[in-house]
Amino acid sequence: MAWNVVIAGGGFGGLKAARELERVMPKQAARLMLVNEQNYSTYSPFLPEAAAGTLEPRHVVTPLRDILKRTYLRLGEIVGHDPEAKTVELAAKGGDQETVPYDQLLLALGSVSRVLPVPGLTEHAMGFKSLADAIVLRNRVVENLELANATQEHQRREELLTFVFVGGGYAGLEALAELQDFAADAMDSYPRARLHGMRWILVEAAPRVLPEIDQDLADYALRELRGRGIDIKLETQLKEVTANSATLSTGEVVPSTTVVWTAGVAPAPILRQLNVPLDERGRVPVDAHLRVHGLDSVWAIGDCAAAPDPRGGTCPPTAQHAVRQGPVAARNIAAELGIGTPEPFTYRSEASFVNLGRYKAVGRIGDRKFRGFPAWFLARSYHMSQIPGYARKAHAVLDWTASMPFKRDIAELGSVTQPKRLG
């Protein structure tokens, strides 16, 4: 008899635990099903750098087929669940939906963006979560330094050149470092937008940038955007956005056409649907074995689980705990169905980087601290060292390297998407 085990979520966890029980199960033990929304997993500390054309956005993901060799993929949603049953409803691209039995679930559906009741904040902010938006973002900024440097008008162009992120954590900050430092060097090619010049915002709540590293770093990280002419106003908030302008709890009004919205990450809204018991933030409660609290079968784990810390609290939403969540949910898993033995879920962040573009970053590994280039370096090779699949990992260092002595391309590529209609 072979065991149904069907993961929800291509995303980090979802990847390395399929990964980790085709290694772990026998080939006729299981049959092993992935369920993703597309055909791919994103490496998405590298959205920032897609954005700024440091890195192709293809190698920013990595095919699911490449990587997995017996597990099968179908594109779709995990839409429905019945316990009781042991049964996912699947809704499938193309429309057609199909009720699938299970003998273990885990629940990998990651996060989407915190969106809080700012009026006009849907409407006319960008998110920063997907490949999608990084390319949106980057052909934003491209678009509006063309437009810049076309109007005659001086308040038409105080709009297109500001630019506002709200948010000072991981996303945020990084987005915002790597986009100016791109815009800077394409500047050279607008004369009349560079003489007007370009403003960047930072906008955050909280007294601090970065409350996920140590304040010496996060210092140091605002004295590096501050002295290249970012604007970065803490304990401030977005209290509207139009078309064209943002206003901030301090009252004041910027005109801009560009907000980008980075405050912060929820649970994937349909786990209200899948009924699993939901702590106060939306998040799946697990045991130390990332067993959902009340059920049998049924695991979670990544940004859409609360799984225990072993500091203490909860796991924080980063890659970092979802990537090694992954694999000691797939040995329990295994362990469930007979193989091996259960293990708790042990793991202590030891290190964490924050690129800051222009080659610095700051960062921590265990006790000791990094800053500047030390630190840019140490990113990228932790990096390296997790993306999935040798081709993409070879990909990244030619961006990397071709990047260095060449200028990166300005084309705005937008249309790319909206071809024209015949006729």
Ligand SMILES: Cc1cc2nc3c(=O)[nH]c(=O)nc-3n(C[C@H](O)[C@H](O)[C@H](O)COP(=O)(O)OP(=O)(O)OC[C@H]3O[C@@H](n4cnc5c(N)ncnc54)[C@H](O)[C@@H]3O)c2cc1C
The other form holds:
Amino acid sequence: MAWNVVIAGGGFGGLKAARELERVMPKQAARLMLVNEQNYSTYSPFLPEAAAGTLEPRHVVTPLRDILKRTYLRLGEIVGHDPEAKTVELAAKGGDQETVPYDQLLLALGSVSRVLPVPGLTEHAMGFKSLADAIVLRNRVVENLELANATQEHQRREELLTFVFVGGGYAGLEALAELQDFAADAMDSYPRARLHGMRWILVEAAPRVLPEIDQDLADYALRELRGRGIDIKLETQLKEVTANSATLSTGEVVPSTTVVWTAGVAPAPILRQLNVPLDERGRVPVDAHLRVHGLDSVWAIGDCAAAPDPRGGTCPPTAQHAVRQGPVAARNIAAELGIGTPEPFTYRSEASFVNLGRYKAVGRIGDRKFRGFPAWFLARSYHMSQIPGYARKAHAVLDWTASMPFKRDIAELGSVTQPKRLG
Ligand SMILES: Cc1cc2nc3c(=O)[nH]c(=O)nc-3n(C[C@H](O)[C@H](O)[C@H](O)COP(=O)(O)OP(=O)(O)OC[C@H]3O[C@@H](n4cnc5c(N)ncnc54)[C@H](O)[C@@H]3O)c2cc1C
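The form predicted in complex with the named molecule, contrasted with the form predicted on its own above:
After this comes the whole thing, all chains and molecules, with the earlier chain placed first.
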């Protein structure tokens, strides 16, 4: 008899788990199924570069079918779960709904942007979490430069040329740094907008940015970004967003049509409908073997899980942790089915890097700290080793090489998904 193993989510953790299950489970022993919303996995550390145009957007995603050898890929969403019957509900792409039985279930559903009750936020601000977000943001920046170059109204030009990022974690900071760099180059093509100048603002509620790295490295990043003219407002909160303004806790009303919300992540909201235990932050609590508390056949990894961190507390929501948890969960699932022995998750993060654009970064490996170009080079080499698939590695190198001698591409492709009606 072959066991049914279902993996919900094909991002960093789910994909690694599927690959490991393919490796350790004999073909006849298990039917592997992976359910994902798209047929690709996104390499999110490269999203800022996709937004800035140094990487072609298609090259920051990897088609799952290129990587998976014998896992059955189903496109759609897991929308329900019955732990007693051991089934999940699959809303397949195309509209069909199906009940899928499992013997072992791995939840790797990731996270979404954490939204706070700020008036106007969901209506007027943008997130920065997916490839779609990166593409939309890039198009927005280019479109705003176009409009600012054409308008005669001072106030309108100011709204168009002011970009507000909220949240000083690594995702927000990297996106801001790359896009400001891109826009600064692109400005050469917009002489009237250039006369007015742009404003890039980072708003952070805490007294510091980059809680993920040491204070001195965060200070270096702050100095570097301030040196580029980025206005970093610490201990400040976003109070309200409208179509053309952002109101801050200092009382300042910033005229801006672009507010990017990068203030943290929350576990995938669908978890609330999956009949699994959740902690106070909405994550699925798991033990050191990544098994869900109280459910023998269900496992959880990555951003959607609250997994014990060997350093204390729970693991932070990073790809670094998700890609290491995936194979451990896979081997523990195999052990549960009689192949191999179970093992705890023992990975201790030794390195972290934050890209600051312009060939600069900050980071740490063990006790050694790096700043500037050496940090950027190390970070890029690390990411090159991690992006799945040889084709994607080659494309990334070619994109970076080709982007060096040429001007930035400022084609605004926002309308390509809305072709004109026939006739
Ligand atoms: C801009 C940015 C930069 C980042 N940079 C770094 C970095 O440099 N280093 C680092 O370590 N981390 C980084 N991260 C964090 C990293 O992306 C996450 O920690 C990582 O993606 C978590 O992996 P995961 O497998 O848990 O979830 P994900 O990789 O998000 O995968 C979850 C998958 O589940 C799918 N899914 C969701 N709901 C359903 C459903 N109901 N049914 C089926 N499928 C579903 C999603 O489509 C997705 O494919 C960055 C994040 C962002 C946004």
